[in-house]
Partner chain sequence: MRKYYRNKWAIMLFALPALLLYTLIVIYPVLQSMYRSFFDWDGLGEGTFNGLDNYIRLFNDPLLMTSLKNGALFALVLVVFQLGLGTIMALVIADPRLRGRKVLKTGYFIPVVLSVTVVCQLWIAIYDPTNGLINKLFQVLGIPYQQNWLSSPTVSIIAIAFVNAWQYMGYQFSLLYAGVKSIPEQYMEAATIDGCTKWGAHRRITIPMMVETYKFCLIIAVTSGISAFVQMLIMTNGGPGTTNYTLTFMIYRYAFGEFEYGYACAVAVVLVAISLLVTAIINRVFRQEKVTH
Amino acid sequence: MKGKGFKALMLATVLLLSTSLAACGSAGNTGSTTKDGDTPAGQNDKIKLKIYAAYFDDDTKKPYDYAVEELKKEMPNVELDLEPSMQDDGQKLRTYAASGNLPDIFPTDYRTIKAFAQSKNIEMLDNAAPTAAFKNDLNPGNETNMIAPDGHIYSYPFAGIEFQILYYNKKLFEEAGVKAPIKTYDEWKDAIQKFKAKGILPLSIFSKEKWIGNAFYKGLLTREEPNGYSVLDKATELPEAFKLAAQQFNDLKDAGLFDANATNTNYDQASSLFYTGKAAMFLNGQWEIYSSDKNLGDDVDWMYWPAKDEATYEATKFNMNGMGQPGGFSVSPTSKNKETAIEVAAFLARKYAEYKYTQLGNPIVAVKIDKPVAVTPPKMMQRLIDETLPNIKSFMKMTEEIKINSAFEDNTQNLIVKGFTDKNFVDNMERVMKEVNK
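Structure please, single chain, the form predicted in complex with its partner chain?
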C-alpha cells in the first residue's frame, strides 16, 4: 500500500515537470528554428538587427514605416526585427540592459543616456562613421539634442527642440470679451474671471502627467529667466525669478485657472474639454497644432506666454518654453553588427526627421532636410514657421540633476492643488536642492 501512494505522487511530479518542461522546451525550439529558417545558408550576407522603437499609433508607426521603406532602398541587406516599445518609464529597457539583453538599436532620452553611459550600456558615437556628417547637418541650435552634457555623443536625434505654447479658442475669447492674445499677467487674471462668470473652464491641463504642470511653470519662469533650470546647478536657494513664477502660478490657481480635478485629468479628458468648447485655453507642445487644427479649425490659435507687464512680454516673446535634451536612436555596445547598427541608427533618425518635415510640414526636426514639403502645414504651423522660428532668441538649458527635475515635476503638480502655496513650493524645492548640491 505504501508503494502505491508514493508511486502516484512520483508519477504526478514527473507529469507536472515534464509538461512544464515540454512547454518551455518546445517554445524555445520553435524560437530557434524560425531563426534558422530565416537565414538559409545562401543568404548569409543578410544582417538582422533587433530594434526597440515606439510603434503603437499613427504618431509613432508612420515615421517608422516610412524610415523602414527608405532603409530597404538604401541598405537592402539589412533586416530589422522590431520590438514595439511602450511608455513604461523605461522599465523594460533598463531590465534589458541589466540582464545583458539590449537590442542592437534602441531609443534613449537623457536619463537613460546618463545611466547607460556610466555603466557602458550605450555605444559612444563620437568617432562613429556617420557622426561627423550628422552633426554637420543639424539644424542650428540642435547640438543640445545630440551632444550630452559630458561632451560626448551617444545618440542620433530625430526630434528638434520642441516647446510648449498656449492654445486658445478664439470664439470663446470673443464671447467672453477677452482680448487675444493675453499679454500680461493681470489680463490673464481678468480673463479667468470672465470665463468663470460664463461657466467656462479657463484652461484645461492634463496634470495627471507630471511634466505638463512643470511645463506651465517653465512658461512663467522663462519670462524672467530664459535659461530655465540650468541656473540651479550648484545652487541651494531658489533665485527670485523662480519664486516669482511660483507666486504667479499660485495666484493663477487661486483665481481659478485650473479645473478642481486637474491633477486627475488625462490627455484625453483635457483635450476633449478644449475641443468641445468647455475650456478656453489648453496647454501642450507645438505638436498639438495638428489635432487642434483638425478639431477646431479656424476657431483656434496659439499665443506666446504672458508676462508680468507688456514690456517684458515683448522682450521675452521669443524666449521659448522648451529645451534641447540629448536623445534619439542609440546603439548597444554588445551588438554583433555594431558598425551596421550605427549606420542604421543614424539613417533611421534622418528618415524620421524627413518624414515629419516632408509629410507633416513640421520643421521642428533635428537635421536639415533638403527634400520639398509635400503638404501644406496647418495655419497655426505656418504662423510658427513665418513668425517665430526665424526670431527665436533662446531655448532653456536643462539641469543635469535628474533629482531636481523630478522635484520640479512633483511640486509643480502640487501647486495645481488648492491649499499648496508657493511658499510650500519654495521650501520643498530648496530642501531637495540642498540635498543634491550640498
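Would you generate the structure of this protein in the form predicted alone, following the form predicted in complex with its partner chain above?
FYI, this one's just the chain on its own, none of its partners or other molecules.
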C-alpha cells in the first residue's frame, strides 16, 4: 500500500459493512443443501468447523475472541473448534496437509498458498459467494493482499500491508549513554559496545522462527534496494546491495548485537527479555506496538532502520520493511462443510479487521470499516499515523520463486549464528539462484 492508500485508510469510509456481510450469509439464507452436499449456515442444525489460528497473546487472542462473538450473532448455528497454531513457521500446518488432515479454516501466507495450490490443499475462492463483495471493499493498495500472482484468490485478508520496525527501551538507552534514534551502522556498533558494558543485551530476536531473521535482513536491504527481492527474478548473482546488507548483518552479529541463543529463542522468550529491561532493542512488526506499550509504557518507542550514513538514512527512512502479499484465512478443499467454512473465513477476516480498526485504532487493515474508532491509539501508533503512513515511499516486493524465498529464510537465520559469514550467505544464495534461474 502506497502513501496515498494509507491516507485513504484514515478517512471515514461510507461503504456499509452490512452489504458484504449479507453476501457472506447468502448461501446460508437459501435454506437448502449446497451442490457440494454442504449444510448452509442458515439452517437449525449445528455446524462445527475446525479452525487453526494464532491464539497466544493479546494481539492474537483478542481479535479472535471478538470475531467469534460477532459470528455467534450472525451465524448462531456455527461452532468453531479452535486449535491454537504453533509458532513454528507453518510446519504443523504443512504436516496436516501432507496427512490429509487440514482443518476447515486455517491461516496462510504466500509461501503456504503457493505450496498448497500446487498440492491441491487449498480452496480457490475466485467464484465463492463472499469474494466479490470482499474484493470490492478492499482498502486502496491492498489488492496484492488478496489476489495471488497467478491471478487467483485463495484467502481473505484482514491485515493491511504490515512492516517491521525496531523498538527500543528509552530508559536503557539513557542508562548506557546511547543517543536515539540510531541512524548509522557506526552508531549502531558503538551502541552495542555501550550496552554490553552495562550488561544489557543489545537486541532480542525470536530467531527460532526463520521469518524474523529474514525481516532483519530486509530491513538492512531497504536502505539500498527499496524494491527488495523482486529484482532477483531471473538473476543468478546477488546484486551489490544484497551483499552489503549481508556484510552489515554479519558485522553487527560479530559486534555482539544478538544473544548467543537467538536461534533457539521464541517470541515469548525474546519479548520477555525486552519487556523486563534485559534487552535494549526488539524487532517485530508494527503490530507489536500494543504489547510493548502495555508492558513498557512511556519507556518504549520505535525507530527507522539505520543506514550506511546519515544522508542515506534521511533519504530512505520511508522505504518500508514490508511487502504486500496474499494471505489471511483460507479453507480446506476437503472440508465437509466447505461453503459454510468459506462464509465464516470471510466473516472472520472482516471482523479481525474491524477489531483492529475500532478497538486498537489501527488503520493498517485490508478492508474498509464503517464503524468509528472507539479508542485513543497508543503514542507509537499515533506517531505512525501522523508521521509515517502519509510519507511512505515504497514497500519491498517479493520474488515469486519459493525456493529463493526459502533460501533467504534459511540463510538469514544462519547469519545470526557465529561462524557463518556473509561470504557463506552469498555463496549459498547464488547456488540456489543458479539452480532456479538457469
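Fair warning: this is a prediction, and the values are worked out from it, not measured in the lab. Positions refer to the first chain, counted from 1. Superpose the two forms; the largest set of C-alphas matching within 1.5 Å is the rigid core.
Once you line up the core between these two forms, the Cα of residue 86 ends up 2 Å or more from where it was. The Cα position of residue 123 differs by 2 Å or more between these two forms after fitting on the rigid core.
In the core-superposed comparison between these two forms, the C-alpha atom of residue 396 has shifted by less than 2 angstroms. The two forms line up on their rigid core, and residue 96 then has its Cα shifted by 8.5 Å between these two forms.
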